[in-house]
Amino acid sequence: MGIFDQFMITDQVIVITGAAGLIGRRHTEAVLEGGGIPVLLDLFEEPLAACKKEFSEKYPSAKIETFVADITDRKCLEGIRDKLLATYGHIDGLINNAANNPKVEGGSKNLGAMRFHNLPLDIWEDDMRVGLTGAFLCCQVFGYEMEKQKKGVIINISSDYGVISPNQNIYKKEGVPEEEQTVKPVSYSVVKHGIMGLTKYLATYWAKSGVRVNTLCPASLSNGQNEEFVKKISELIPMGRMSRPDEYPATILYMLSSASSYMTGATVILDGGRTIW
């Protein structure tokens, strides 16, 4: 096999969480130009069906599933576990990738004038529930049976705060009093940090079993965030920029592949060199 015959995943079937979100579907883009078939699951339906249109209009002749899912209820996830292994008969990857992110250019629920002291608990349950249960459910119902398989890669999502902590001055304003100043959650780097345990533990675990963990942490994305904010992280940034979303996809095929093959337990980080600061 040549080199770059190692990077395809042709017919290999990859479930990707939270797939109709920005960077997920970055993901599917990684797993169909590498000739898989991706499952995309996410919570909401209509962008669900958005993105199987995008993704079946750019690549007609590709196979692409689609489940609305609740990834923190175990028997949705095993139901669909049994469709895939009904139709294909095997699974051989998971992207971890649905978490609640708290995003300047969103209007975020989670991301708000929200102190450490008076975070509701219903926020932190909910970021918990997503970020870390989901990924831990979605394990144990599609990792299982890639051990059984004796093969098979699993990918957790983490972020440039699974590694550093949040830079809460990016996300300040002139002028606001300090009481109602913008501020990322601590749930979310709890989450992000707890990712990166997951994946530390899994890899030992199935390392005997075929199955390889890692851990790929994206960061600083742009996806039209204000100019103050995008200044003022740039210059957190030894490159001087945010990332573009075409920019992760190979590293994802990479991930998947046999090209990574002696890979386990590690932490890749795209980030601008913004971590190393």
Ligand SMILES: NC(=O)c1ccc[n+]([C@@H]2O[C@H](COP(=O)([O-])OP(=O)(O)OC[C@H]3O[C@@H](n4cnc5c(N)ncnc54)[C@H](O)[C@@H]3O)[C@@H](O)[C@H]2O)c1
The other form holds:
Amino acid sequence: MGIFDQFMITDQVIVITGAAGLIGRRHTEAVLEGGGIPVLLDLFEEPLAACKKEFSEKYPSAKIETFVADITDRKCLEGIRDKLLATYGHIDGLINNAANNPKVEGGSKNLGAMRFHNLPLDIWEDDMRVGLTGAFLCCQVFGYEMEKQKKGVIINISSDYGVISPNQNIYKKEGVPEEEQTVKPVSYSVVKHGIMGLTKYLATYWAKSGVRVNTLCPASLSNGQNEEFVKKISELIPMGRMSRPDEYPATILYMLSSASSYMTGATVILDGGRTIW
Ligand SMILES: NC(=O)c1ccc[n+]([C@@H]2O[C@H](COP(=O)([O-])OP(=O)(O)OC[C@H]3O[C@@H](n4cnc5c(N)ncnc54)[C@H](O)[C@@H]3O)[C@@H](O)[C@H]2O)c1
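For comparison with the form predicted alone, produce the structure of the form predicted together with the named molecule.
Next comes the full complex, this chain leading.
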């Protein structure tokens, strides 16, 4: 097989959680570019339908599956698994992408002055439920099918905050007293570090079953943040800029395909050098 051919994932069924979000849409693009069949899971019908429309126009002959799904609901995941197996007979990949991702720099509603000491327990528990329990359940339900098939790939999406701690200075608002400043919540750090534990555990557990499990750490995605925030975060990044969403699909396709056949348990960090500075 030629080197470029190794990047093809023709007709492979790849489940993507949180697929209607900012990066989830780019994972979908990666699967479609490789000739695979993306299975988009997200909470609401409307954004999923919009994704399906957008990608069906761009890739007219592609098969695209969408399911309204809460990944913390095992029964719901089992129903999707059964439908996929009935239609295609196999499930080849899983991208555990969904997580609560509070945009402290702006854009998230109702964050209030959320500091470590007053982070509500229900927010902590919900963050764990989506970011860790959801990923765990998806691995149980979809990953186990891959174990039985003796073939499959799982990518867990972490973050630069799975490697380093948030520098809260970049979220500080001018003229706001310290106790009223909102910080990136501890639950985000714990989820993003935790998902790497899931990767390492399963990478060894399934190493001889043909299922590879790796972590991708995206970082600092440019998404219309205000100028002051962009300046502050860019100063922490050796490359001096935030990332673009289109800088992820090629790496995702590499990680999904046989181009990365000897890689398991690895952490791939796309952060412009932030975590080494
Ligand atoms: N945006 C960034 O700068 C950045 C940086 C590093 C890492 N990440 C990671 O990338 C991943 C995606 O981030 P994003 O910025 O695209 O987030 P996003 O908020 O745009 O998308 C997340 C998606 O997950 C869905 N979701 C939430 N709970 C769910 C549930 N229970 N079941 C199914 N779907 C659910 C949401 O509806 C949403 O569409 C996250 O894991 C995040 O931690 C993002």
